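Next up is one chain by itself, shown in structure tokens, the form predicted alone.
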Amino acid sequence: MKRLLSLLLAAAIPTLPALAQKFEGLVPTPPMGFNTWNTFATNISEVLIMETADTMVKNGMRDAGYNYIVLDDCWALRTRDANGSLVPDPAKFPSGMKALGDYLHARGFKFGIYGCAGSKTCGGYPGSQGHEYQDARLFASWGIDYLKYDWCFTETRNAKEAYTTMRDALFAAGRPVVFSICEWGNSKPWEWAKDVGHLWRTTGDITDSYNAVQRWERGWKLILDLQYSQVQPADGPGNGIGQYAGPGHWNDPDMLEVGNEGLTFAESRAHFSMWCMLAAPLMAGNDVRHMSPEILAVMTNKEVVAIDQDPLGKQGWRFRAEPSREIWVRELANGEWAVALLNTGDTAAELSIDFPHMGFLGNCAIRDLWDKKAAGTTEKAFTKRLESHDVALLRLKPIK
């Protein structure tokens, strides 16, 4: 008896709908994929999502780990239809997203999408501000894995408040997506993000340059200097904001222009480098269809990959900066390191490491994973010859 009272006055409660929340667990490691922008902008089309699908799957980078497809902005008609709904451009993609989607898991790869929190997005076309639960059912009946979610025409709109939104949107659609918060640090989403996406921007955007400034973009290495150089720990040496970043909840540099045409192969092999030291989302953004068989042996180096995706999560840090070289290190799993000797001058140089006196990193081996072999022990120094701009990577195992 007291059974079936307890049943009937269970049935007779609602059940209350869950907290809203970002879906956990999934991306324990940095995202890696590929997005349209930096090569293609607004030339994009559902041919050419399939044709790099097809490539990714031939050359090894899905099989690497590069497992999300994105489609950055553009690809929405200019105005909402008659419901209020988006609607992909029919002349970009005939099939629709939903096909497009299909497309795309059945080849073992995830979608992503781009959406913004403004009226309108970067590029002028329909924005999610006031449609957020609208437009995140949308995304979830096309099968949609990842938002990248842009920051433009806002106007004087909280960016907690409109991630946040759009983050409890997502999550009452139901369907499991990486939230991809790029509002280009202006409000230091490294301090409030965490609950709210998985990754999040530092910084505007990236292009292919060692260090230009073209309007609102960067290159990759005045990116990398901010990610240390925004926030400085009060006791001396540390890892900037990289104290924010762990398993699930990632600083994001922006995406690559390994392979792109304003980076020698020197840069875009330091690029990659670096940006594994940072534990950043390793996002392609170079033509995958056409790129040399030398810059797609830097993006699938799985010993390289190893050091971006280490379980441990912990963002690397810069040790020591000079005019012409730099030490960056980060802490691995097993108690191992990984280290980065990086030529900023001009020229070639022959430039090392004093390993003896880091003494924090123990006694270990070195194995350099740019020239695949064995270099030695830290009981001595390490000394490499690099071009200008390049880098050596080490992994350190401790000796026992």
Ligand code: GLA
Given for the second form:
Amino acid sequence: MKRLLSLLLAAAIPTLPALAQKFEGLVPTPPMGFNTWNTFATNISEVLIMETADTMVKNGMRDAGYNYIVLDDCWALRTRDANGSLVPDPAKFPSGMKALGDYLHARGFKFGIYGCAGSKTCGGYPGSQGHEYQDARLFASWGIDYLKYDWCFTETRNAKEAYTTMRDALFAAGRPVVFSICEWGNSKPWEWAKDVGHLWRTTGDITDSYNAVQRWERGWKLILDLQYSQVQPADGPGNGIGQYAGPGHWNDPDMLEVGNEGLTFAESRAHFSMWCMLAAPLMAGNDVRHMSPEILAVMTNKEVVAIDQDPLGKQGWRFRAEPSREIWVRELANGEWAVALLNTGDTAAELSIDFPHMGFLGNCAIRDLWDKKAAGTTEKAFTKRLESHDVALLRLKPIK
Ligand code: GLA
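For comparison with the form predicted alone, provide the form predicted in complex with this ligand.
Following is the full complex, with the preceding chain placed first.
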């Protein structure tokens, strides 16, 4: 009877056009992949993308979850064509974007591209302002699955409106696209972007350093600090911008510099660990074709990636920040926890986590994820010698 009623009702109500919204269900855990910008900037081509994809199949990155390959800025010609369409630079992409997308899809990848809400991209190529619907249709025709959408040359545009316009354009084009908002945290996107995009940058650009500042680029530790100080300086689970992230909508502290030359191995490993604590998108920003086996092992460590990809989708928070030590905690599914101990000092040191004074964690068995071994229980303090800027990353399992 109920079924009959609903069938009758469905027949009586005319089909309305679907209201614009973001595509749901695409990123229940933070997206992972590769982006050209951090290493290649303007020096990009279809050959680079194809070689990168082939490498990621062979070296296990794709199977570890890195499945979005994203072309950043500088892929287009400097002007639109007579129809107002964006044109891929034929010198860099002679086969065209549709063919490149087909190549990636055939190998199990998703295809990402870059655009900008302003009149121009940050690199000075045509922006999508006033062309949103046209560009979204073009991207759909190329098989684009992910759009990173930047904020240069936007003058007085309102960020929420500008990003909502592109969201609606993507939805109207009909091909599900992960929408990556890149307005650098200027208008506090964590407060409004949940229903507009799937991830939003929280800061200006990262660079391959621990704590250098160059123009508006910052080393990863300074970007990590900003995840707290931008909203509320006090440490704690409900503070910082972590409270705004969750399945389908993630804070983006920017792409990885793991493996790039400005970082020591310890700094790369700690950067990766902390991004996993933040439930951050894991977009490789190194040249994966020429990476060391040690860096590959960091990026494909299954147990560490599983922290980032934990299905509960709760971002970690800073429990303690001292001049030479930080402790971060992340609640995981099934009552488990991830805990990171970071040596923020300039020299190697023996550092501890005083677990008996962190009663909220309960009585747990500890596994050290980089050493890949059991490391006692939370009944006692955990102590480890850590190089400068290195990390201990632990997974805690309740003892029943
Ligand atoms: C901005 C973004 C970067 C990158 C460049 C490209 O700076 O924040 O991530 O996309 O533009 O020009």
